[in-house]
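The chain that follows stands alone, in the form predicted alone, written as structure tokens.
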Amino acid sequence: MNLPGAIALVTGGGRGIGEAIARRLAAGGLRVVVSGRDAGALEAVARAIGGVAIPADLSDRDAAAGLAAAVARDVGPIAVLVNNAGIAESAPLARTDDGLWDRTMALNVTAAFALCRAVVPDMAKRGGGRVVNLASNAGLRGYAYTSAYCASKHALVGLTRALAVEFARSGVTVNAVCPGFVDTAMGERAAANIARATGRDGREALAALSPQRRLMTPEEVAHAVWSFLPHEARGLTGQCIALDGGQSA
């Protein structure tokens, strides 16, 4: 991997973890394409990092192939794919309706699968590449009231491991970062849900899940993503790294 000048695609790149990843990759010399549904937020990030914004709604299965083709046509071949786009909705099983299940699977699993299918074989033909999937420690363990989310993240972990083995001899590595609760808007929504349901301080409740008694930061997630990219990381594949202050331990 020759990182300076290589093209990276970061989905969900308009805010939060995705924005932090885009900034970290750009600081490392990559040309970063950010994608997502909020065109205004994407343009702001792209301007700040000297990158490119290509909006796409990856909840539509067909959008993944179109996005990959647009990046290849307008920017160049993708060397680094970061599947960060995702949603997190919680509900007891009895209230987890088909719509919640389908939305979660479409964005958290199917979008990553479709982008990998569109991008990874070409990476292999060129002799290498990097894929980093943003899973969750909910892909390594279970949480109550999040059956759809946990199932989707377990599926993403399984996809990561399967593709890592399939492409092990190609020079393409496929890994996942599995954060605990991160200090983002999504984390704030989780904290608000806890506060409404229990009357407790939601942020304190989330922080207490970690032995470090804190939320992770987007920049820590971005650093973990970056660590999979250099040539010296070529032996790291099929790994699903928990970034949760020791919670998974």
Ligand code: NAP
Given for the second form:
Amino acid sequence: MNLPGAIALVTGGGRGIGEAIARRLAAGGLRVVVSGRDAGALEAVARAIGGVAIPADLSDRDAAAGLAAAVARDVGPIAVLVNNAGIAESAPLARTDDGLWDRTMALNVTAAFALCRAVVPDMAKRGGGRVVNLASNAGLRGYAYTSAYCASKHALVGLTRALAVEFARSGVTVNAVCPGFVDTAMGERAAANIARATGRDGREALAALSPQRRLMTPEEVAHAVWSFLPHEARGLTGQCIALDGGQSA
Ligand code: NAP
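Show the same protein again, this time as the form predicted together with the named molecule rather than the form predicted alone.
Everything in the complex follows now, all chains and molecules, and the chain you saw is the first one.
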């Protein structure tokens, strides 16, 4: 991997973890394309990092394939694909309706699958590339009241491992970062849900899950993503790295 000038696509790059990843990759010399639904947020990030914004609603499978084609046409071949866009809605099983299940799977799994299918074979033809999927601690273990989210992140971990093996001899590596709770809007919503349900301080409750007694930062997640990219990391593939202050240990 020759990183400076290489093209990276970061989904959900307009805010939260995706924005931090976009900024980290741009600081490392990559040309970063950010995607998501909020065109204004994407434009602001793209302007700040000298990148490109291409809006897309990735819960539509065809839009995911269309995004890959648009990047290839308007910017160039994707060397680094970061499947970061995701949603997390919590509900007990009996209130996990078909809509919640379907929209979770559509964005958290199917969009990543569709983008990988559109991008990875071309990476392999060009001799290599990097895919990093934003899974979750919830892709490695179960949590109550999040069956759709947990199932989607376990599926993303499975996709990561399967593609890592399938493309092992191509120069493409496929890995996942599995954060514990991260200090973003998604983390805030989880904290608010806990506060509503238990009357406890939600942030403190989330922090207490980690031996480090804190939430992770988006920048730490971005650093983990970055660590998979250099040539020296080419032996790391099929790994789903927990980034959780020791929670999973
Ligand atoms: P966030 O603050 O809620 O941001 C979600 C991102 O996904 C936004 O950029 C959003 O952009 C994008 N997105 C949502 N729906 C989309 C759609 N239909 N099409 C395209 N993009 C869409 O979440 P975050 O904390 O940064 O999470 C990023 C990733 O990390 C997710 O996959 C999440 O599951 C994972 N993760 C988060 C935590 C945590 O505690 N925060 C922990 C473990 C794993 P638009 O609104 O512009 O579409």
